[in-house]
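What follows is a single chain, given as structure tokens, in the form predicted alone.
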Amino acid sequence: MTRYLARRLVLAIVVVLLVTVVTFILLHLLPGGPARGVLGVKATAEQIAAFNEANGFNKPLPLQYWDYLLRLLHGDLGSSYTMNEDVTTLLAERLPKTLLLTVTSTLLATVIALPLGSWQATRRGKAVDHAATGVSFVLYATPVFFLSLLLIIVFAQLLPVFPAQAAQGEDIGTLLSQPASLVLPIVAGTGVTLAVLGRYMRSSTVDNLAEDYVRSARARGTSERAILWRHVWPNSLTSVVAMLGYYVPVIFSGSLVVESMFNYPGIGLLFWTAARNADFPVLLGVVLVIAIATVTGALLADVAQLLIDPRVRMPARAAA
């Protein structure tokens, strides 16, 4: 198992490096380059040349990436072209706020979706199942930006219960000191994840209820409650945990939209601001954080599967 996890860790590092390579190339293929984005469309050829010389953009692309990689190995992500701060400092300020939003939303969605999906599966085909399925389909089909806009109109304008904008401040304490400002962003972030997890848990539970081991348990006189919680729930949970680990990039993508809609001061809002200004160091830093979060989520999902389901350990031992 240790060798298996070591292989997965090495693979995760390779994936992160590949993501940086692809992102680096794509950013440098954008028309105009960073000089035009930072200096504006009225910048002269001399100003652009001076900017490229000062930031090393006149070097061949492989050499630029090699320089970036060397700085990265020393923990240097560069400096923002427009915010006059180190990218590391910017990410250190914004990342805890994004984690507060994404982790809270995901936990809330998980706590609601898992029992709801199991409850629906045990009432498959009944009116309550159809009603819950209809609601989840509507929620799943609703874009995050539209759900955010709807929440702002209803709960911030028509019924002024919660503020439409998140609390602003450099530290996470400012956000926590005004919990009402977190309600709408968290609800918006929870919506789609809740629908996806609920549907997945329902399908997984329905499939497991049709397995032979459930029929055998019923034949032995085991109660339906015991079958559900002792046998079906752990097997269904394994699939959901695996899916949740690989769902990390979708969660982060949703947070980018939610943060821009509620002016939430996380890395999502930082990404949009950097994208508008062609601030390459910040864009690369945000993509690097999301890539690391994605591979970490996948790795944790694999570990959780190994711990929850003994059947998974056998292929893992064979692979090791």
The other form holds:
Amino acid sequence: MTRYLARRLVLAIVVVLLVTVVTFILLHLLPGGPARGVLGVKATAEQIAAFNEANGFNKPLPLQYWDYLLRLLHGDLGSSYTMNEDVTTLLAERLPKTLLLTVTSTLLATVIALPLGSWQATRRGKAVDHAATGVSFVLYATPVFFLSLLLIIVFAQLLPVFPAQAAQGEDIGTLLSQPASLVLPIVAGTGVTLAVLGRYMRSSTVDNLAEDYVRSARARGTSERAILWRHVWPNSLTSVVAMLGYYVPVIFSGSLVVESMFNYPGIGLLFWTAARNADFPVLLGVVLVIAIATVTGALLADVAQLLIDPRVRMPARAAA
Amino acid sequence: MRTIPRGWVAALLAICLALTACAGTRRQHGGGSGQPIPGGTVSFALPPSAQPNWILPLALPGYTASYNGAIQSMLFVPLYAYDGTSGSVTMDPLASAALPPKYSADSRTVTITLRPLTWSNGQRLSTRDVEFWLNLVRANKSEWAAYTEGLMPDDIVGFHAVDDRTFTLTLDKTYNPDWFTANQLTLITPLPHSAWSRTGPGTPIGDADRTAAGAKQIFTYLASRAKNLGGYATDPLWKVVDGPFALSRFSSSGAVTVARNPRYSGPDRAHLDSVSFVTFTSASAEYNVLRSGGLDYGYVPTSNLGQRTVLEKQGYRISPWNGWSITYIPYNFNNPAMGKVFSQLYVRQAIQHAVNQPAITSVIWRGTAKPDYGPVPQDNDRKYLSDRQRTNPYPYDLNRSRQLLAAHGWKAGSDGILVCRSATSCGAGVAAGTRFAMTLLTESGSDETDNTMQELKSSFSKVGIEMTINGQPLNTVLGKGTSCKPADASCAWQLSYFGTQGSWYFPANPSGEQLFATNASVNFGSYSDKRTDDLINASNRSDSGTAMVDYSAHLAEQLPVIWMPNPPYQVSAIDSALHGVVQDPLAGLQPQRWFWTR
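Now the other one: the form predicted together with its partner chain, given that the block above is the form predicted alone.
Below is the entire complex, every chain and molecule, led by the chain shown above.
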């Protein structure tokens, strides 16, 4: 198991490095470079040359990447061209806010979706199942930006109950001090995840309810509730947990949309602003964070599967 | 299956109620008694993705955004401020740190007297504060964003303090006083020598700025402190202000609050307690907040102007904020394929005749943009505007466009695109067989710009000109569309548009030395014309009142670029109970004059 995990960890590092290579090349191959965009229309040729020299843009691309990698190994993600801050500081300020949004949304979605999916499975084909399925299909098919817009129109404009934007400021305390401003972003972030997890849990539970071990349990006289919670639920959960791990990039990209819609000061907003301002160090930093979150999510999903499902442990042992 | 326990339902309801109670209701806008009331706060929306990022009123390249300048001038009073709030771009005496300058008969010496202002550390504003600024700029001019070789500070060869409040500047040659005051003296902002003249943290205040080495150290120190955005609100350096406001909050995500400066001693005291600036990811995000009543002073994206009456019912007044600006598409005269074609005046005339400015302004921009026929801002002030430019020498006329091209040897090929049939008729350097096909590099991300480009493409195709649209992010357009030599690989661009928010915002005097003079820094298309250079020189040097007007007429006819409709700075939505707001074409803000009436 240890060797298996070590191998997965090495693979994860390789994936993150590859992501940085691809992102670095794509960003630096953009025609024109960031100098004019950052310095503005009125910058002189000398000022642009000075900017390029100060940021190493006059070096060959592989050398630029090598410099970047060396700095990365020392924990230096560079400085933002426009925000006068270390990228590390910017990420440290914004990441907790994004995590607050994504983790709360995901937890909320999980807490609702898993029991709901199982409950639907036990009522398969009945009116309530069709109704819940219909709702989840609608939610699933609704783009995050549209759901956000709908929430803003209904709950901020027509019924002015919640604010249309999150509290501003670098301090996470500012956000928490105005909990009402978190409601709509969290609900928007929850929507699609809830639909996906619910559908997945329902289908997984339906499959498991048709398995032989369920029939055997019923034959032994085990109660339906015990069958569901003791036998079916853990088995159904395995695939959902795995799916949740691999769902991390989707959650982050959804968060980017939610943050931009609700003016939520997280890393999505940071990414958006950096993209508009050609702020390469910030863009690379955010991509790195998302890449790390994605491979970590996948890794955690694998580990969770190993812990939950004995069947998965067998090949792992064999591999070890 | 069990039903959900009642306790859970009760808990859920309690959470909802608590959140609803926290949320409060929509902020009320409009109404009011009409009587001014003191105090209050205004929330002001900054442009999409705008992040104020520089406080030192001596900007480095990259930190020159208009909102930085607007916030700086609330804290540090510039030597001379101009605005267009009177309907004409003129000096704003209340917002200036000095009385109007007096020029000697030969215009080589300027005498300036400071107003009796006081810094918040109790020191009087003095001539030493102006000298401090000048010393810092002289020693660090290559790092200063506003530096142009030969101009400020090179054009000031002598500074003499007559007394604490009066000083004289000796100029290197004779300048047009109107231009010099408007475009050179406005660059000066007195800095608090008594608080900032340190070479490093903890070092004593002194006169190190009087040596070049010392001035460099001080500038490096101040710039390093200015790069610490997180410390703006608490750094004692930035607490020493002489403006009507002081900084109370500054976050690197763009949330900035200024509060009334209780120690302000000038004539332009603030009525409001504070102004909060909020930044947004996009115009639509801003609009969502505006529609929910979360802003006192915001803007309406053009695509949402159809909801104008809804906003008005909500208590906002809607008003375009026109800029002291022009919008244009530069030709690349050095492009190997099309440069020689663009060099022909008749070609530029034919192209300009095919630009349907009335349709673009009224349909695409919903009437918020203004037609633009030349190098001088056209819709605010007519002091510098020639009749020739104002009356549009090349109105939309496709027949005239076709005739011009046909008369010079261009005939449609089998695909309908014009081809030069005779090198002698088409003009110097245009080879027979040249197809009239050009590529326009344009900024992406705006429906108005996309539609404008499609309209241009359609009009051009009707006269036989093929135009390929290449949409790129604004930064890429600015990066690619720079001046070049024909042999450079970077000279592949032919036309470039970066005017969704106006291509160029002028200082108070809309002279063209940076835009259209030969080898000028922002002359991206490498336009060169002796008469233009002479007129620009005259507008900078001579006090003849006709130089700028002649320049306006000449370039309106010579078409160094394609003149395009000029979009407003923004279409503002302002709480109708907020008064004293005049939208300055120079994009400055005077929130000290705003006041609530409820």
